[in-house]
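First comes one chain, alone, set out as structure tokens in the form predicted alone.
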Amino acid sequence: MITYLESVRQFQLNTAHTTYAFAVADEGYLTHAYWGARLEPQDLTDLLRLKESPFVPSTNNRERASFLDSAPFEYPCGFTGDYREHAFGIETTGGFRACDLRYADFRIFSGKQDPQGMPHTFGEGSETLMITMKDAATGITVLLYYTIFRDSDAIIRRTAVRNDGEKPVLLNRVLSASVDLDDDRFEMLTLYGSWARERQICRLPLRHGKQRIDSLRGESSHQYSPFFALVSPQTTEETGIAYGFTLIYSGNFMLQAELTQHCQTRAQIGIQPEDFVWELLPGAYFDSPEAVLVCTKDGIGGMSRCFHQLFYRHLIRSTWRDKNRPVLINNWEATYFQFDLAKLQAIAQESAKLGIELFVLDDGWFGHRDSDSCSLGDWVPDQRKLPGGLKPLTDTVTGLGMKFGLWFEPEMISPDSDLFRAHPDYAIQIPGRSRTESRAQYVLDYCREDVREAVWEQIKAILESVPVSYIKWDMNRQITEPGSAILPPHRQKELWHRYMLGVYALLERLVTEYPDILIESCSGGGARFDPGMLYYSPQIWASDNTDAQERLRIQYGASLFMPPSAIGAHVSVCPNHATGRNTPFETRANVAMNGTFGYELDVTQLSEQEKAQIPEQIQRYHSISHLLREGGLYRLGNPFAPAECAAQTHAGWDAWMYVSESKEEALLTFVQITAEANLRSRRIPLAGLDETAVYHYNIDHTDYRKTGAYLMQCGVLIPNLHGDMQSLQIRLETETDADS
């Protein structure tokens, strides 16, 4: 519910459990008052401290700058007195950069207005507040959108800019959201990493100054995820305050927390302002991506579940959202580039015998692609490897009762390709400057409609020629030498955002014309593991590292803000290709079931014992996948603990559980990372259950019946397992369900 208290000019957004409030203060400045536990509509403007301030402009104009440098602004702009980081910045034709946004009007309406050409939240039960701000000197109008959903505690924010003046204006900063929090006792929780080591946890106290994570790579990146949280030092997984922020965007981003001179914290999120300039002509609009803001008193886990629920209900729009997704086998780690038709057919035939439902042909099927040094852009089957093209293979796969999937890297071009030889200008580049190769490839200029059309026609020809049920959309390098042949000199800094709009446009075309194809986004593993991609692909490849022990950390970090049903996870061969580590086949499967389940290995080379486990694993995954999609995730262990603090009680093991919305069923997975001698069973309290319900479950061939209260207070006893990386998966059902 959104209310406006006219007597104090205060806006209040109430979700089921939270309140977000701000007010029009002295002389039309928009100031933030409160964000926390839900309060009934009431006057909160005393929290602005205007009555105690000696610097209110209407009574002390000579000290206006002091007011501007201390007031808790809802959307701060720069160069007029607020020396903290600003959210909005412009440059006029005269080269001047000051801006002074003042409140003009508001509108509250059912539903929402969406940013043009970008992924966004959707669905019934939403209400939106639109605030109109104006800069009188330039004619710039800024629209601040706030949307809440009836079934979520999240707040969706974005910004739209309209040039109502007579001259062009350059936008050099348009963040999606800024919040001034009246506290300095925060720790900042972020996710960092690298290729094959994505989404590692960092939690550090805020210090005075600016703490930032960002990307200037043209993608959300392996190095930093577009997410951060501000938590109190006492916040745990299930208790304590947590403010979470993420961006529904897949390009350059900035997330920042600034601890100010007055011991307040300014949190900001949006498009990376570095190397961003956008020319806004008179009458034109610019939309920022949507930001998602979450506040909870239920700890980091409560924050995560709020993100998961919102994205599942209001961001993932694929026809596959609510379906059991087929268990796939991907040939990449089985063959890499060295395959022929007979090899692929043998893998497909053995996979079908074991119940695998989808065969995915990865890189190497097109052009003359014997390595990663050529052929990107030439999306024509390699007749040497696949005589007759893809049809003989798809005939085999579909004849076995399986679906067929295919890998593409549509945003890239190899210097050694027919497309590049014909159109070298299609690559992003700066005239007169040598191009940096990465993986022997360049990035296509998706600012250009003709480039997107050339790629689309090739993809469409493949999709029309054979029955493709799944596409793995990959991107294996970042942007360098940013330059576009179609942009004039003063608009070259628009490339980064225009590139993402081009990617989104092609993805939109794909999901519109082929709505039944299941798309899995990928970027050299997990470099585009972000909410923006969820709008087009309900699952995203989380990392090229498929080692089960490493995946515990990667998937733990990913689950902080992304729903587990989006985490692409596979069972691979041992010794693992990334780490050389050996782990039990069953544990590899249990870890991969904490995401979208599949296999990435040569199934013809497995032992008979390993093959025998696959049909049961597939059946089990299908019986629990609804819990991953719709249930609540509770992280009971912490796989980072052994490295950070071996003395913690959860050192050496990890555990998590999913609980259905009705609380009638749950799934517990336990992984013993390191074995210890002479150790008694571990007692692990569960979470999220119905206290009064009686649950039936089985551990080590022994049946148990315990109340939810017992399980959450006393826990379950997990026996000391023999060996590293051993695991158990335990189903819990209420007695009514178990007996029916």
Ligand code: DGJ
Given for the second form:
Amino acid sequence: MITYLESVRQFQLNTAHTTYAFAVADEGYLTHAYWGARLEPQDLTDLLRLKESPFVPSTNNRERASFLDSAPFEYPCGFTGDYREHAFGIETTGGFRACDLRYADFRIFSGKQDPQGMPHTFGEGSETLMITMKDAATGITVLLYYTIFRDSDAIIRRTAVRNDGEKPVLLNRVLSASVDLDDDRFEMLTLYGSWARERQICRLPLRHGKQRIDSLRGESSHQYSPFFALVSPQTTEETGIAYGFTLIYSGNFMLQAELTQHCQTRAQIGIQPEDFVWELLPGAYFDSPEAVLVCTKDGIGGMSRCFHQLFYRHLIRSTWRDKNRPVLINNWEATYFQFDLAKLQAIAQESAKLGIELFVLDDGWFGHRDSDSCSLGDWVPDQRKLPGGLKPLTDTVTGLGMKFGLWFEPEMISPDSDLFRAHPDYAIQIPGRSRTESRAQYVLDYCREDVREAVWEQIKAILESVPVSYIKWDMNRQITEPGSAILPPHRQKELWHRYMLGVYALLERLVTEYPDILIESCSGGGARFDPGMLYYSPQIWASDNTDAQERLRIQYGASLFMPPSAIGAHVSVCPNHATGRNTPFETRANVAMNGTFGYELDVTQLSEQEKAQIPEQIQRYHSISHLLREGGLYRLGNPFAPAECAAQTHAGWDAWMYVSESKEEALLTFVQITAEANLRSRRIPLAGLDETAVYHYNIDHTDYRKTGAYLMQCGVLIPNLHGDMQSLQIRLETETDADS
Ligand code: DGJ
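Follow the form predicted alone with the form predicted together with this ligand, if you could.
Below is the whole assembly, all chains and molecules, this chain first.
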């Protein structure tokens, strides 16, 4: 519920468990009062501390600058006295950068208004507060949107800018959200990484100054994720305060926490301001992407579950959202570029025998692509590898009762391609400067409609010629030499955001014209593993690293803000191609089942013993995948814990649980990362269960019946398994009347 307390000009957003409040202070400054556990609507303006030095300008105008540099602002702007990081920045035609936004008006309405051309939350039960702020000198109007959903504790924030003045204005910063938290005892949790080592966790105390994570790569990136949390030093997985922030956007972003001189913390998230300038003509609008803000007292796990639930209910738009995804086989690690029709047919035939439901043809099927050095942009089947095109293969696959999926990299162009030879200007580049190659390819200028059209025509021709049920949309390099042939000089810095709008426009077209195609987004592994992509693709390839042990960390990190049902995860061969490590086949499957499950190997080369496990794994995955989609995730272990000590510590093992909303079903997965001699069983307390319910389960051929209270306080005893990377998956179900 959103309320306005007129007597103190205070806005209060109340979700089931939280309150977010801000108020119009002296002279229309918009000031942040409170964000935390739920409070009934009440006057919270004492928390603004405006009745103490330096006071508000009407009391102490000679110290206006001190007021501006210390008051908690809801949407701060720069160069008028607030020297902390600002959220909004402009430049006038005269070259001046100061801005002074003051409150003008508000509107509360049911439903929401969406940012144009960008992924966004949607669905029943929402209520929105729209605040209008104005900069009198330029005529710039800023609209701050706050949306809450009845079934979520998250707050969706975004900013829209309208130029109501008479002259163009350059926007050089439009963050989606800024929050001044009245506390300095935070640790900042971020995700960092690299190709094949995505989403590692960093948790460090905030220090005075600015701590920033960002991307200037044209994608959300392997290196950092558009997510961070501020937690207290005492916050654990299931207890303590956690503020989480993420952005529904896949391009350049920045997020920052700044510990200020007055020991407050300014938290911000939005489009990367570096190299961003957007010309806003009179009468024109600019929309920021939506930011999602979460506050919980239930620790890091509570924060994750809030993100997961919001994204499941209000962001994943695919018709596949509620359906069990087909278990797929992808030929990438099986063949890379070296395949022919017979090889693919053999893999398909063996896969079908084992119950695999979707055959995905990855890279290498088009142009003359025998390696990654050519043909991107020429989406025509390679007749040498696939005589007669894709049809003979799709006939085989569908004849076997499987669905067919296909890989594209629609945003790219190879210098060695017919498309580039005909249209070298289609590549992002700067005239007179050499183009930096990456994986021997360039990025297409998606700011241009004609470029998008040229790609779309080719993709559509394929989709109309063979039955494609699944598309893997890949993106394997970052942007360099940002330059577009269609943008005038003063608009070149619009390229980064226009590029993303172009990508979203093509994805929009794809999901609108082919709503039943299952899309898996990908970017050289997990470089675009973000909520923006989730809007179009309900599953996202999380990493090119398929090693089960490394995946424990990558998937744990990913699950901090993204729903596990979105984490593309495959069983691959050993020794693993990325790490050279051997892990048991069963554990590879148990780890991949903590995501969207599939296989990525040459199934014709598996041992009979391995093949024999596959039908049961598929059947098991289908029987649990509703828990991954709709259930709550409880992380019980921590794969980042050091592996040198044993028994009752978190070291050397990982475990996680899914609990259904009714709490009648749960799934526990345990992985013993490193074996140790002479250890007794490990006692692992469970979480998220119904205290009074009686659960039955089986460990090591022994049946148990225990209450939820027992399981959460005392735990289950997991035997010391013999060997590294051994694992168990345990199903818990409450007893029905018939059982007891
Ligand atoms: C990068 C992806 O992450 C891989 O899964 C694979 O599709 C390759 N690209 C193909 O080039």
